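Single chain ahead, by itself, as structure tokens, in the form predicted on its own.
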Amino acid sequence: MTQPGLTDAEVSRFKTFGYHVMKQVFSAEERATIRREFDFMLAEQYGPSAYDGSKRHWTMMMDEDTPFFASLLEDPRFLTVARQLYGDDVVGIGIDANRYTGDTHWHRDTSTVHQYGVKFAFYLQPVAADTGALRVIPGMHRLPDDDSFREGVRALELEEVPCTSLPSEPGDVVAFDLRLWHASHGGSTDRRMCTVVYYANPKTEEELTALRNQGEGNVRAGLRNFEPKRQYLYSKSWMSNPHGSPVRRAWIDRLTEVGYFEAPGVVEA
């Protein structure tokens, strides 16, 4: 069995342009699994008719309900590549599920350059350049905040901004640093996205206060957004460790000592 983690040529190519794509990362039951658990959650969220392809449906997969997917953040494959990349104490944010419609226009995952880490993104079906697969901008992970570049490229239409369209296969995994500019373009009415997050651990002031902030960005950006059934990003019985994880009982530590949980919606009340 291969060992799971990038190389160092791979590590390098991630922070010179801001991604890589991981092959065939899930197995053919793992994939079975993973349908499985998406077509519950997603109907137990929005109603098993709901979707009509109008709106995109989201939903957190933390819990024990969705077993496979509340393995994820502390899956090797994935918890190794992001301590490679962001280091040994990076934090472990969350795995969701989407349906989407459409484009997605060219946007970060982060409000601000100080608040960043790496978002793991695998699709349910084949993606291309054409079809929704995830386009973006090399290396512009390491631009500042900047304005003037978001309202230039936001200017133009979605599919003239040069870019790299990273296609994908199921079972397949696209990582990218969360300060990416991304887009997708000519996708299905169904387009299913499910994601594996992690935060790279603060260590300046305006880390801190970005971290800090991020948590009402989540909810605002996710429950109120989308409106799933469930209104909260956290259970109760996540926040308890139920498995006396010592990893997820160092991730919980540091959110609650930044203030991460804070904001109303972030933890089930």
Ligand SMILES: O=C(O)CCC(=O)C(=O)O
Contents of the next structure:
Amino acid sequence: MTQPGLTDAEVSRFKTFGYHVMKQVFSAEERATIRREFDFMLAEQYGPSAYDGSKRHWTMMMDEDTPFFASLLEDPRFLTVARQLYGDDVVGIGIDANRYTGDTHWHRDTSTVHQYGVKFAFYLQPVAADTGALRVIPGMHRLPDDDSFREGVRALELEEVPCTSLPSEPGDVVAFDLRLWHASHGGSTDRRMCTVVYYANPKTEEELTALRNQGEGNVRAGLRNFEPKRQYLYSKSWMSNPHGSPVRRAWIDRLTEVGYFEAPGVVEA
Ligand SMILES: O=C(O)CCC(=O)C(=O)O
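What would the structure be for the form predicted together with the ligand, rather than the form predicted on its own?
Everything in the complex follows now, all chains and molecules, and the chain you saw is the first one.
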């Protein structure tokens, strides 16, 4: 196996344009495990035949009942890259699984530009420019204030916005800065996509406030919008750090200190 991590040139490109595609990260055996755990947890959360393509289904995948998914935040294929991009103190935040339906309109993934990090996304089906691949507007994670940019983008049809498409095959992983504007067009009514997310460790007051508020934001974005059975982001089991991982311990301690876990619904009651 090759050493995990990006080359210096890849890191520099990511910092400039905000994305990077990692080819064939998962083996065929791992892809089979991913499909099995994906099916299991989506059926657990919504019922075995609840999906009819009318509404996105979403669930966290952090716990011991999906052990392969649960291992991904500390998998060097992701963690090493996240540390290269955002520093050794980058914080692991979440792993999820989605069944998307239809187009996804232009947006970024954080509520303010003061809160950033990386999302690693992988699809279980091939996706191309007009069949649901992620579209990004390169470099737009660097705007210090994107209010007027947002207005400009929202005034256009999804397909009119100049962008780059990031086609991918099962096994590939698309990494992008959470502030990067992205969308997708023409995907199927059952587009299966999973993500592994890290946040930069906040340094300034604005960044600390943004991270604290993001706990509540994530509850709204996930639990309230998509209504899975499990009404919390982090289980008591995950918070108990059952394998005694020093990496997870440091993340939990930092997120506790910042107040990220405080909003109702963030942690299992
Ligand atoms: O795959 C898609 O349609 C959009 C994915 C997306 O917006 C996201 O992961 O934040």
